[in-house]
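For reference, the chain that follows is the form predicted alone, supplied as structure tokens.
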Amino acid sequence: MSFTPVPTTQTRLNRSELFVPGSKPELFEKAIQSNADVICMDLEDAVAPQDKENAKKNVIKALNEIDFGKKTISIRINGLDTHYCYRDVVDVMENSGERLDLIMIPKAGVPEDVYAIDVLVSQIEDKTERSKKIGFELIVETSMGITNLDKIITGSKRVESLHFGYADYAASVRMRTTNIGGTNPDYSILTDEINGERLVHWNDMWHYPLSKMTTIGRAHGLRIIDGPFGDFSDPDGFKAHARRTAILGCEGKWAIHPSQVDLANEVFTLPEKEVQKAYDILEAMKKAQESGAGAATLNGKLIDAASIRQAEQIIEQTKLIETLS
């Protein structure tokens, strides 16, 4: 390991974040009912301009009378280059008491950006008062939020995850494709001729993105999470999805629709034997260090140090998942 170490941020289970716009109240209720284990208040693009006001007097007053349970309660403030953006910070905290866990800011793009926010919530917080410290969850939505990705995380001491947005950084690289999230067959490669007949390989086009996003997020300890996956009447298509970023690094997925929030717990919770399988790995490499070997096998396969971290990962998400679900 280098000896400079990894800094640590808040531990939350952030399986699943259900989105809920600020502008339906009457959905409220129904989120806290679900299995999410992040409520996200939108007040940005889920809600219409002339919507916006009334969404935060819904979302302050929610604030102040839910009884939101353990789950984590975050907000989606409206962009910078919006006049909506310090008044969506300054009415919410001012008026919410001390029920709000986290901020998420959209389409960061330099570390000034979150510096902007950091300031105006650290102002509020030592006015009110403030004993509960708010957490930063920073949308990557645009080139220049992936090009600065690693400058944005340090614009606040606050921020605590990374979120993929697919369809505005779509927009932004002007990507050829409508889709939010999953597949496009113009992203394929056609092989040569094999037995007279070529074939059709799909590639996932947002790769690159998400894997810069864990790869530099992770070095500064922050939890990783994916986006929205726009068609949620297709299960399968979610849950494919799910596991490739899963695979990637990421630790949780948007719902932006309710049916999607049980599919993101059961895809984010690993399966109870890749759980044994990682103390089966601890206890393999226990009985080889007790024999005086640096390394040993277990069904066939080598485990060594490396194998161990990967093993505790998992042990250690899943007793998260255990104490706080």
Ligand code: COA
Given for the second form:
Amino acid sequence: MSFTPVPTTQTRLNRSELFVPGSKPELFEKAIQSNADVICMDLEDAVAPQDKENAKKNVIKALNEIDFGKKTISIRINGLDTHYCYRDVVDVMENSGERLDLIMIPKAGVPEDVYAIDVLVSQIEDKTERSKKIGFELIVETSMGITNLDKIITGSKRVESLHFGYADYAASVRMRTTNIGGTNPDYSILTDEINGERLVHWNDMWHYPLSKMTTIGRAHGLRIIDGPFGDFSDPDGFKAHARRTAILGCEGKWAIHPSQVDLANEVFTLPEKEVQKAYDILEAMKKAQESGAGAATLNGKLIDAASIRQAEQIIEQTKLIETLS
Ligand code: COA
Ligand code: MG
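What I would like now is the form predicted in complex with the named molecule, since the data block earlier showed the form predicted alone; can you produce it?
Full assembly next; the chain just shown is listed first.
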């Protein structure tokens, strides 16, 4: 390990984050009844310009009046390139008491984007004598966001998590796809002939940004959360997609429809088999160390001190889920 420790930010259960447009307050209750760990009331792209004011009023009313139980509550504000942005922060924070937990900042591109929101939030927290500090969720969804990732994170100590925005990212880097988080047969290779046959191998066009996010985000102790999967009538596609990002290191995924919430919770709760294997590794390594060995064999495979760290993080995440859910 480096001599520099990586402290983990605020721990939260974030397996599923259900989005509800602020302009559809009739959906708020349904969101509460779901098993979503986090509810994000959206003021940004799911709300049409003519509905922005009403959406904000709905969100303020909900934060004052609705019992959200122990769920984590977030709002997605409008981008810093719009005049809605500052008023989203000021109006919601000044008029909604203490219930809000997180503010999601879309399209973060430079550290100053994050810093600017922190300036507003800090002043309002001070003025309103808020006892609970607001945390930030950053959506990484532009070429600038990915390029400046390690710097953006340092824009505020409030940053808790990074979220990948598929559609905006695709638009920003001019990907030729309109599929929100899905696959694309054109992103594939044609193999050489194997036994007289050429095969089409589909590739994962989202791998680079997600992999960069898990690597850099974890260096700052952040949660990495996978973004939306647009086809809400395809549960198998959603789960396959989520499993992939779970393997990469993501802790959860957005749900844009209630039917995706339980799917996300299922995938991002570690399976018993994996947890048992982690305990088996610890047991086998304990025995190896007692006999003076640094490495051991478990089911015919090498395990060593790094396996202990892998196993420990699996057990730690499982305990966190058990404690918080
Ligand atoms: N939160 C809570 N409840 C929701 C919901 C959500 N995001 N989306 C749908 N529902 C409810 C519907 O009201 C409906 O309830 P009912 O059975 O009591 O009538 C039920 O779940 C089934 O909905 P369905 O008819 O399948 O979908 P829809 O056509 O009403 O809505 C969307 C589809 C995509 C428009 C809607 O799910 C939505 O607005 N999602 C959020 C989009 C968003 O916030 N995007 C920003 C982040 S990418
Ligand atoms: Mg977006």
